[in-house]
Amino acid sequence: MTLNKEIMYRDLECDMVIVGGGIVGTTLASALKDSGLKIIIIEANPLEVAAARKQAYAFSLLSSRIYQGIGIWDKIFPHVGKFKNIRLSDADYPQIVKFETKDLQTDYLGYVAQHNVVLTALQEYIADCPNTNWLCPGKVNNVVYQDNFATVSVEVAGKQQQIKTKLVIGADGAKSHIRSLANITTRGWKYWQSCVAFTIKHTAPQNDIAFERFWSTGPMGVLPLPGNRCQIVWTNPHARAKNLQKLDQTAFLKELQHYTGGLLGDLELVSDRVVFPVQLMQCDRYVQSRLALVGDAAHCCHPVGGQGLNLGIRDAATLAQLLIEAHQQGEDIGALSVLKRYENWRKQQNLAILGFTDFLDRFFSNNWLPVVIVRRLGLWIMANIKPMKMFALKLMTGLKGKAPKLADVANS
């Protein structure tokens, strides 16, 4: 398969520029590749380089519906986990919420996909697709916004490209160049903890639960692979984290069954241990006139419950059907006044996400005993609460609030 589709013309216009062909950026053109735009993706790195990493994610029942709206889910399915169990618990207290595939009666609960499974296919499903093209590696050095179009000077292969465009994506990530030449602003704050995620192989017979162990120090996220191999998310102070890297084998994989109370079985790990700090972001504005950010451009939260990268998923999935609308209807996509729906959909969507998982990793990361009290009793009644369970269920699958038509499409 050949997804050489670069292009290096002296004077390029489209419709949209995507600076970022990451999971978020490539999922936006994907949903747009009907739409008639022409669209130019500018990533920084080769696509198979891009591709190559070996992190996996979480991705909801909403995501995957998503991805069924555009096209591409039965492609991803054969190559991913699922769970069709989520279980929570408090460290070693015995009270467990249990979610199980019945409580929404479907099959599974979620999916857990690695990165390069997910981006070579959306990569492969635009590659004929004509209105699209990459320009690849390419570094935007400058954006010049202007009341009816914006100028991208982009570098590619040592020669400056100039790029006339109705619309700016930023999808670059939680360091967005984008972002930063726009002058956006962001409010948030960084942890005092950053993850350790790697990849183990166990022995476990069952290999189709999700776990969410709450510790002192911070969550710990287990999540299924083929193979009956997990990806783990595990959350410490930035100096027990950097410890547990350095740790050899024998001694990390023994803290490691302290940690998953031998829920596993055996353990091998199977990967190098990566660590990264955690911070919790929003931006004062998602969208200005010829400019929208989406995913961690726009917006960054703990990765306790996975919701990260869900929400860029969404964000691009509405990005792109109010753009459709607009386009069909005659509309400049790139005005201001289209952009703002954007904005008003998923801003507020996506802070009471972020609240969320703060609320969760500051609740539960301590060890003071009227704050584990009141949490453990919020467990039993999780557990034993139906309303309460199934709206922190529906909360984890993203079936909580407006889900974007594509979602829709996958149901009908």
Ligand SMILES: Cc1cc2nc3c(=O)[nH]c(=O)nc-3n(C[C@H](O)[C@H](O)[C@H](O)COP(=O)(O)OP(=O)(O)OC[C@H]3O[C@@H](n4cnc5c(N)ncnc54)[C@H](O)[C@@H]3O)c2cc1C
Second form
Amino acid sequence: MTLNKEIMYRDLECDMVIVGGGIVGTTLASALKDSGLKIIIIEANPLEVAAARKQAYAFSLLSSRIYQGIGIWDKIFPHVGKFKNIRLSDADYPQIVKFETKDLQTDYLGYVAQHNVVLTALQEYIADCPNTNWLCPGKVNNVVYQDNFATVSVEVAGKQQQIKTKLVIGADGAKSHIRSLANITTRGWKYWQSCVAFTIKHTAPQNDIAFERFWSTGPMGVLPLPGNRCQIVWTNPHARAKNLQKLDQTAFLKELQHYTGGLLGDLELVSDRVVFPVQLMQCDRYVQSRLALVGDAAHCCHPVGGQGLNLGIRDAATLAQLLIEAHQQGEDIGALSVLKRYENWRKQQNLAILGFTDFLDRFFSNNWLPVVIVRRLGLWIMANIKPMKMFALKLMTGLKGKAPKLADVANS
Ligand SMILES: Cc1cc2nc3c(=O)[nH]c(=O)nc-3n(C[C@H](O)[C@H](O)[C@H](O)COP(=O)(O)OP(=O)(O)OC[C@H]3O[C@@H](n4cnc5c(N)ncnc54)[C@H](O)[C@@H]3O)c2cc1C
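Moving from the form predicted on its own, what structure would you give for the form predicted in complex with the named molecule?
Now the complete complex, all chains and molecules, led by this one.
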């Protein structure tokens, strides 16, 4: 891929600097294509390296609608896993909650997208955005915030550059340097668990079901990928996750067969097993004058239910909408009063999902009999009482809560 604007950029004044060219940062830049705002994205890694991460994500209906609104979903859609069914179960307890497309009258209930598919599509889209340029690979050393502008100091190819901008966006992930430089404090905790993430090939005839199986050791998400493959995110206590990573393949697949309940037929491991520690984190504030945080820089959640990236995509689409509106009305896009609209919209919604994922993990990673009885009753209620079922389904698919205008497209 030729990104001819990479590194060549020497105009050091712009409306917005986005630090972090991951999926969330580039979604924000893409959503601002026609805004008339001049944008620079600073990404620490070469673009190909940033896109090469071997991870796949559950991709909600709302995220797919946002990408339809931007105009890149047609590029992504042929390469994603698609699921028409979601099944939630408590270990091997026979009461399974089944969600189907007819519940929402949609073609699919969600998708599973590989990082490189989504990020490459976004990078290519940005290559055609005349208002957006890359500084990449670039390392931000410092940001000085003043009343009317911010100055970002960045090292690119061994040279120091200064960029004067109205607004800085921290889209630089969970360990955000931009957040630390601004002294924005966070709240949250690290879980006693880690996730083992990997891809398998299987022989099950049906490959359009997403499973979430809750074991007392932690939830296991099974997400269908094209070509009879699945991405599995298997949460376990730290030591057990490390052991699963080290187990020889035969023993590992035997263990996996047991925990997937034989639902996937014969299994073959087709990727490395990567272990991620899990945390819940929310910033005390998402914005200050001339700064906004989006995606994992602002919040992180347990991967149960596959929500983290979807929240970040929603942050990006919401912020883009509010900045476009402010710009059209002649407001200063870096003013705190403008940025507060974004925080007021997104912070509570994100907190609700963070709380929901935390509740799910704690409630199901528990073998105390009264809790087991209550949650099995809960599963029965979810399976049999329609409003409860619809509430859970809308939460999982991103269709609960106020959606950004970009998602105002026909059914996906
Ligand atoms: C095991 C696991 C499974 C998951 N599964 C799902 C799922 O199924 N669905 C889902 O929605 N979410 C899932 N998530 C969450 C998801 O991975 C994150 O929410 C998402 O990747 C965050 O995207 P981001 O763009 O905010 O940050 P990142 O993906 O971390 O991107 C940050 C970017 O900023 C760059 N960067 C960092 N520092 C700097 C700097 N100082 N200067 C310039 N650039 C910088 C990085 O190189 C990177 O490109 C999962 C997470 C885990 C751990």
